[in-house]
Amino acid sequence: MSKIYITTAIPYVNGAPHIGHAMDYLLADTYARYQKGLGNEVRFQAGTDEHGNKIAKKAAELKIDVKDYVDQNSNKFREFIRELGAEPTDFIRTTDANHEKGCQEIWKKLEDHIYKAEYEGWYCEGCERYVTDKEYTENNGVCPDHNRLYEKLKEENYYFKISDFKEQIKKAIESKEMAILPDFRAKEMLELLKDSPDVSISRPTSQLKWGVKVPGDESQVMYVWIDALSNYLTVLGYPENDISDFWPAKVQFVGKDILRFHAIIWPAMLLGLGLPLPKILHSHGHVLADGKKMSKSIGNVVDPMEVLEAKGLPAFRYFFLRHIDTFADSDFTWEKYDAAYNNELANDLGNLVQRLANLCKKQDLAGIKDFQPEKDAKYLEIMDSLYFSKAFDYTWEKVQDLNREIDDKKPWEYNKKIKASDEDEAEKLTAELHGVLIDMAQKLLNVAHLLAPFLPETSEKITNIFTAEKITPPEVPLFPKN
């Protein structure tokens, strides 16, 4: 048995959970369930990022205490995770006392790579970061993510020397000591690494008050990086506790828009702390709406709660884990969602379960109580590659194969032959029919086993039907058409 640590990026709590957050949680939960199914011990982290000016300003606008504001919003994310059927073992908030204390200890451990300097540059409050002159020029002075003019700021901050670690990070990415998935993202990160400047890690209290105080300097507050990125360690109890049972993380799941911070700043921090790098940084693409990036200004944002409520959790997990490519940008439309539900979940799987269970019931067949899933080497290979949408496609091929087998073997036609046969022949045909049905039931149970990381609720229902004392179809189909 191995000890596996899986992480998700912690969202900023100044807004409601969105589809991008859902992808982080779904992918991590799928991998966690897969690893647990292999018998491994898993820690799966989630949490919320709760400091910064945007939080303080929003609370002030709403005229509520900033701590009450982050409490409310952090709870929204906890509830959202539950709604998705995800089951993290650990949930961290950057306002937790242990986290804040841990950040200050981490800062002290990194002091040999920290210096104070005055800086003047272009700043985006939405991104909470300075941009290079090159980025400013390329974007015509406007942040493309927030559609907001960059501000010219001049202030004295502490800086973390990324320059101390560039060569080590480069070697780690190239050697896949820290693998970045998909591979083409690794090449992007290597290019970004070449021009990566030392990074600002504090702001003066005159500009930012809601945050973790810099140890030894009351005039400065920690800026997002050491505060937010450290959560992956502090949730394990670092630096007070030995975290070597679970660190380095097996996989860290992040969206492509924040990969650069996890591939450059984060490994620099770890190297400065003398800790090993994560084994895999898994970067997923964006969910598009009608082929366009979701944007409040365009008005095409898809509310994940609305999608969840439309057809239920299994349908949500099915679409976003199969039809949204694990690595590439993919499109969501309500038409595609309805088609996937009716043509695939209802027709392919729901109808298969109903037909086969009915055929078994007519023969009064007992469930397969001693069922043991077969080892599927191809499935394991794809799951280990972390290309979950491909693994789901592979599993669905087995659903479709079983549908074709039922149509080809036509078990319902045995009854005519049995009625028209003598006693010995009828007994032989009955035994043959039972063998065909039990073989199909075993294949469907194997499918349910492969589905378990993706659709745990559906997998459990199928397993219960075909391992019961008597096989009986569900009173309501697993996926009623609508």
Ligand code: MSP
The other form holds:
Amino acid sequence: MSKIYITTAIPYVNGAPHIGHAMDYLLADTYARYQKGLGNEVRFQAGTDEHGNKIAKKAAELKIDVKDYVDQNSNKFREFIRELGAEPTDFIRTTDANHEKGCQEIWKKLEDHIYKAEYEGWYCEGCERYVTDKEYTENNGVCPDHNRLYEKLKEENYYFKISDFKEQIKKAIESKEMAILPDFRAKEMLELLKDSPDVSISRPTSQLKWGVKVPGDESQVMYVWIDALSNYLTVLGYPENDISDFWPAKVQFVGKDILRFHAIIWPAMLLGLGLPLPKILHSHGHVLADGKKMSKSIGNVVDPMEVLEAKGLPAFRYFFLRHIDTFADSDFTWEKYDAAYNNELANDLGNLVQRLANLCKKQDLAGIKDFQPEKDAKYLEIMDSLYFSKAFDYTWEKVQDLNREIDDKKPWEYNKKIKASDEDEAEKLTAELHGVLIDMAQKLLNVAHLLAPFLPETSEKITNIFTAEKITPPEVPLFPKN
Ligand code: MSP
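The form predicted alone done, now the form predicted in complex with this ligand:
Complete assembly follows, chain above in first position.
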């Protein structure tokens, strides 16, 4: 048994969760369940990123005390994670006293690589980062991700010497000591690394009040990304605790937009602290709505609660884990969602379970008590590559195989034949029919096993039906059509 640590990005709490936020949690939860299924001990972190001007300004706009505001929104994320059926073992808030203290300790440990200097440049508050002059010109002075003008900032800040670690980071990415998934993103990060300047890691208190104080300098507050990235360690109790049971993380799940922080600043921090690098940085694509980035100004933002309520949790997990490609951008539309529910969950799986259980019930068959799932090397290989939507596709092929098999073998035709046969022949045919049904029930149980990390509830229901004292179809089909 190994101890495995997996992490998710901690969202800003300047609003309620949106549909894109689901991805980190669903992917991490699937992996956590998979690893637990293999018998490993999993520590699974989630949390909220609560500092920075973006959040302080939003609270001021709403005339709410900033602490009350972050409390409210942090709770919404916690609730959202629960609604998604994700089960993190830890939930960290960057306003937790322990986290703030841990951050300051981390800063002190990095002091050999920190210097103070004046800087003038273009800043995007949406991204919470300075952009280069080249990016400023290319984007005509407007951040394409946040549709807001870059601001000119001139400040005296602390800098973190990324330059001290560039060579080591490059080697770690190239050798896959810190693997970046998908592969093409590793190449992107190596390119970015080449031109990465030292990063400004503090802001004067005159500009930013809502943050962790720089130790030993009351006039400066830490840059939100230094504060936020530290969460992956402080949640384990670093630096007080020995974290070697769980660190380095096995997989860190992040969206493609924030991979750069995790592939450059984060490993530099870890190297500065003398800690090993995470094994895998997994960067997922974005959920789009009608082919476009979701934005309040376009008015195409999809409310995750509405999607969850429409067809329930298994349908939500099914769509986002299978039809949203694990690595590429993919589209959510209500049409696609409805089609996936009706054609795949209801027809392919729900009907199969219902038909097979009905046929078994008519024969008064007992469930398979001592069921042991078969080892499926291909499935394990795809799951280990962390391409979950592919592993889900593979599992669905098995569902389709079973549908083909039941249509080929036509077990419902046996009854007529049995009735028309003499006793000996009827006995033979009955035994054959039972053999066919039990063999298919066995295969369906194997499918349920493969489905477990994706659709735990559905997997359990199928398992219960076909391992029960007597096989009985559910009163309400697993996925009633609507
Ligand atoms: N606070 C930072 C993360 C700090 S981690 C140390 C942040 N927050 S965020 O709220 O903007 O994003 C949180 C996560 O949601 C990120 O992994 C981000 O990529 C992901 N997503 C945000 N929009 C998304 C989609 N439309 N689709 C998929 N994931 C998206 O960045």
